[in-house]
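The form predicted on its own is given below as one chain in structure tokens.
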Amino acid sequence: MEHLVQFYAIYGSLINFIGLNALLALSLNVTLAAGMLSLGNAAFAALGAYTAGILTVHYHLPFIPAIAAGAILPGLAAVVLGLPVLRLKGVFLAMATLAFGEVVRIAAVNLEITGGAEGLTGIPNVTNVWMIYLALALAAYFVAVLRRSQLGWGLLSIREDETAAACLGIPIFRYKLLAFVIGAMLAGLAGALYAHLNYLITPRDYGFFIAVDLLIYNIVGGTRAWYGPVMGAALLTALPEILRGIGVAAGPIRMGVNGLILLLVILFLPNGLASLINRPRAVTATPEASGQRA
């Protein structure tokens, strides 16, 4: 037990960030399940973080209601944003959601209640490691069940062929909006937990590169299984510490290694790291079976 305490004292921050990044990656995976390339989940995380932080710092709301508000408000914002932008597809949807992220960032920089460019300070450090991984476990279970539900199969049909899905009677826009809202709420939850993990949150914590990182987590881990984004987030979040442990400096080298990993995954594992787990097994035909087929 003492060794675990010492291990967490050294690597506690890394363990916490692995859990939070995995939760954020899962939030994007819900929208990717419907074939929607959204880059707005970092902005939804910012909304959740600032909502929870402001309610705690300025209005002295208890932790649980603040966290709940941090998840609900991004969901409401996703409804307002999704009604116009979800009619777009591909890169146009990506640019629209990225523009929304810039609006949120600029608002956080200029509003007094958010602390401006210096950020919101004085947030109590209430979030614990068990809270993060409990939220991650519940989110992963929810996403796994969602994929086997009617909504999940509908999202899969939309991703594969939207025209065919519409011909089958699947309500395309409603399913897309539901996925968009669910992803925003999960991102808001991660942001709210992050806000109460640190004393300070700033607009820089939720910029463009965070949105891109979430997409990379999904590509590296794989979007076809719920555990793919978790694997991708865990690997790429822990990578700087792994490199530091073998004597390789982080910083620019980390970006190069990340790019190399992404390239190797695209070339040799099109379905990400998750394909290493659920790779189809080769079936060896026995002479008896061959005789039966003949």
Partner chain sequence: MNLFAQQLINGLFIGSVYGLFAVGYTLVFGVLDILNLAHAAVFTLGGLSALWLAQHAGWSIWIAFPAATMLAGLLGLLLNAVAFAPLRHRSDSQFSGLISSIAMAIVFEALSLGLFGARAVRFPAGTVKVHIWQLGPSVTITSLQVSIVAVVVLLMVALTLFLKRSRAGKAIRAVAENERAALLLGIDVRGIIAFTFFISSALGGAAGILYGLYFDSLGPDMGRSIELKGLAVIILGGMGSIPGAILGGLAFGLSEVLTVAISGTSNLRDAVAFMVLFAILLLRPSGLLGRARMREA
Given for the second form:
Amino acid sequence: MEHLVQFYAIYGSLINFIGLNALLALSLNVTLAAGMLSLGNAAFAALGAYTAGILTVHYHLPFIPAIAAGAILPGLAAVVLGLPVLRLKGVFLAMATLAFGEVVRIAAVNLEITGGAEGLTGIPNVTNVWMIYLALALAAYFVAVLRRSQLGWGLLSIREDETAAACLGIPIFRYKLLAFVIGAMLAGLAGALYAHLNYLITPRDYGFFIAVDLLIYNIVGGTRAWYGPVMGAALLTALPEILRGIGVAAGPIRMGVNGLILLLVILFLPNGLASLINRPRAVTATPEASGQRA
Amino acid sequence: MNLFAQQLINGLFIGSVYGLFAVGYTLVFGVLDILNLAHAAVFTLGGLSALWLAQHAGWSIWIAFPAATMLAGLLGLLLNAVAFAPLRHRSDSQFSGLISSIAMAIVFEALSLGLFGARAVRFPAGTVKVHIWQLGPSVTITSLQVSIVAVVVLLMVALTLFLKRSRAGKAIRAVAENERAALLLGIDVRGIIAFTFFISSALGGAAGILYGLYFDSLGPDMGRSIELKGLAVIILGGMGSIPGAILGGLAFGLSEVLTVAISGTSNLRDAVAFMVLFAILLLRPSGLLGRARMREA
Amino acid sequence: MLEVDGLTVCYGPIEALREISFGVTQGTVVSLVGPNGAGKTTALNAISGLLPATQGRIIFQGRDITRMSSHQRVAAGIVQVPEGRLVLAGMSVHENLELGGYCRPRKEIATGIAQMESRFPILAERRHMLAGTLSGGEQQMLAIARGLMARPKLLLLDEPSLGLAPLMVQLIFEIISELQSGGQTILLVEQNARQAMAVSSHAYVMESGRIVLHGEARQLMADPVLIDSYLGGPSERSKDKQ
Amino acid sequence: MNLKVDTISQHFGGLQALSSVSFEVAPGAIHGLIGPNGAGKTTLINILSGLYRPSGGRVYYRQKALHRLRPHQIANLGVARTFQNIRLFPSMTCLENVQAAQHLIAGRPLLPQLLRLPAAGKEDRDLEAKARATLGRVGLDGKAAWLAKNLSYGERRRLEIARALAANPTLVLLDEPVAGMRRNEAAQVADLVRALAAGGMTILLIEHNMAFVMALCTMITVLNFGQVITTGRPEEIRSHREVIEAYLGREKSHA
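Moving on from the form predicted on its own, kindly provide the form predicted together with its partner chain as a structure.
Following is the full complex, with the preceding chain placed first.
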């Protein structure tokens, strides 16, 4: 117990960030399950953070309802945004969600209620490590159940082949919208928790590069199961510390190693780190080897 | 009114640099249907290496410019060989290519950080002699601005003629149009794709040098500021369309300075641009000049 | 001129061609006929180098070209006019022809185009139009002319009559016989068996990735096995080699 | 009348892919749709499943107009299909491929499932048992946990059929169900199709393997250049002069 306390004293903020990043990565995982490349989840997190923060700072709402609002408002925003943009595909969807993210960021800079470029300060510091990990555990459980539900199979089938999915009676658009909204709500939750961890949120906290990071967590970890994005987020969030531990100084080398790891994963582990612990079923079997000739 | 005219001129110049950057971006997309997110990192390295050649090797900018441009082109070849060629026949090549280009962008950014340091730097004084012409009361234009536009125009004319007239240029268009047909015509498709990366990255590097000269400031993170704008520009102009990229670049540059001029603050500068981008995506996803090529992801 | 020996081609787990062997002699038209899905196009694509051979060899003018890349094969003189024509729709007719001569020295291209334009006057008329705006028959002529621009020693024609109106089909077959009398070696893939045989000296009948019948074109036309392989006659199944 | 195709036309740009195609398919029939390459067969299937909206004409299935519906609405009416080029969900398992298709018979709100309410548990097990039974029908019960992309070609075709059957359809459109299959596999598929028809299902199939078509189908419609040449019983089709010409080309004797 003594050691644990000491460990947390040193690495507490890292542990918190791993949890929050993993939650954000899971939020994108739901969208990616349907093959939607969204760069909007960082912006949904920002919406959640500002909503919850403003409610507690300016309106003195208790923590729990503020957090709930921080999840619900991004969900509503996702409906409004999703209705027009989910008809776009691939990089076009990515660009549209990216534009949305920029507009949210610029709005945060220019509005008074968000505290402008300096950010919103004085947010009560309520979030603690067990809340983050409780939220993460619930989200991971939810994603795991979703993956093995009718909705989960439907989303996967949309990613694999939209036309074939439609011919099976799957209402493509409704499912996509649902996944988009669920992702936005999880992201909002992460943002709301973050706001109450940190006293301060600024428009820079959830910019374009955070949106890209979420994507990287998923790719490095693997998108097939809930533990993929969690592993990716954990590894990449802790990587600077790990590299420091083995003597790699900050700066270019650490950054270069980061890039190389990502490159190696995409080239040699197309299904991410998760495929190291759980080999996809029957991948190694080569059925055509037997009896090709009649 | 004068302020307005001045802003218009400035917008034109910065817009032409955006356009040049975006042309390289859109060229790769037009041929391969892949977004190369390392383009901004090549832009940075191009600018920084020109600066290094001018400052430490003491070269004249007129030699350092083409040399650094070639260097950027070589980075493009590397990029293709490492991040794109190995993934080309994977079923999710569009998606995985996006990620591997992000990885290369990080590596390149680390490289520029390691080689050139983290601080913003500028070209040594007198790299280009700057004349200032007075066009009217408080409306000026500098010889640097004029040369930047001249270089951009020159490169665009050269690129257009190359694609329209030359054998290799036609081969690039054939590959963009239909890879299978190109193979059957005896075109070495792999070679042509590598060459496309070379040209695209060389143009990106050239844009980086001009950008550094114009703002008189370069740093390892300069690519970050233009990355988003470049994406916006090619969407605006139409993915894969070269005149579209130029037009989109100008439109973007003008919208930036005009928003500042009209609103009186720089806060809304990017907001207008991205709202326009958003509207374009919803109303005309193929962009201003793009063909309707909304392929599946 | 061309010898295909025991060629097997797979698409992933599917064997699209199973150990087929055939040859084309210089100056003749040989056709591969058979119903949809018999493997005819696969055979052409393997000869053009678009598909790798799993087994077997392809010999062209005495050289083993089995492992050669597709652009080297074009340079060696094997040119395919693909099914569906694949003209470069966004480029002009003139540019399409120019690219047809991609493997030839630059100075020969202008004369080559002049020859093609005199042979196919419609292409001269349409010189500056985008290839995508031509009618189906015109596109087919452009595709053939573009193939000829490379001065092929062996011309591979894949379903040149597909989707064309009967009059245009007639015209395309006339072009093929003209080419043949000019000494052009052609390997022709056609679904339209009767017309293909009429212009060919030799024919191979394919079915399910195999050659089930071959011989002189004139004689094959009368063979009931031909009709059976198209229309699934009762005798057909007994012909499978076990 | 079960399925009624009424003067369907389709053009893409200037190309007339189908012109005024009409025929009817009786309930419980195994109806073949044949014709040379480019005759418009797959185009017609795409119209029937809602992927294309026809340029003209109407399609009715059990008195309901299909030509105005979207693909998932048509699937809701009990119409399932397979694809010529096999469009499975390659990185899902065989079982998941079938389960994804059970959407229509699951018939329960998503929320209880997502929150793992007890009521959902039993239904989940029932559906899974049914999915496994469907795999068993096409002889893939041993491969439930395999990824679809690791199946052999014939197995993929059969999995696609299983997926089409997962939601208890009443009309199944099969686009080249035995293309590229070995003969014993094709015979298994033929037996399955016969069993389905005997159970009251209506089958419309495109196939190039003529021996298969002739032996299996009760009625055949022949298309050429987007038009119906004839509809009739297999023996009528085999001796039909125009059909032979459509496949082999005309005799050279004509002018």
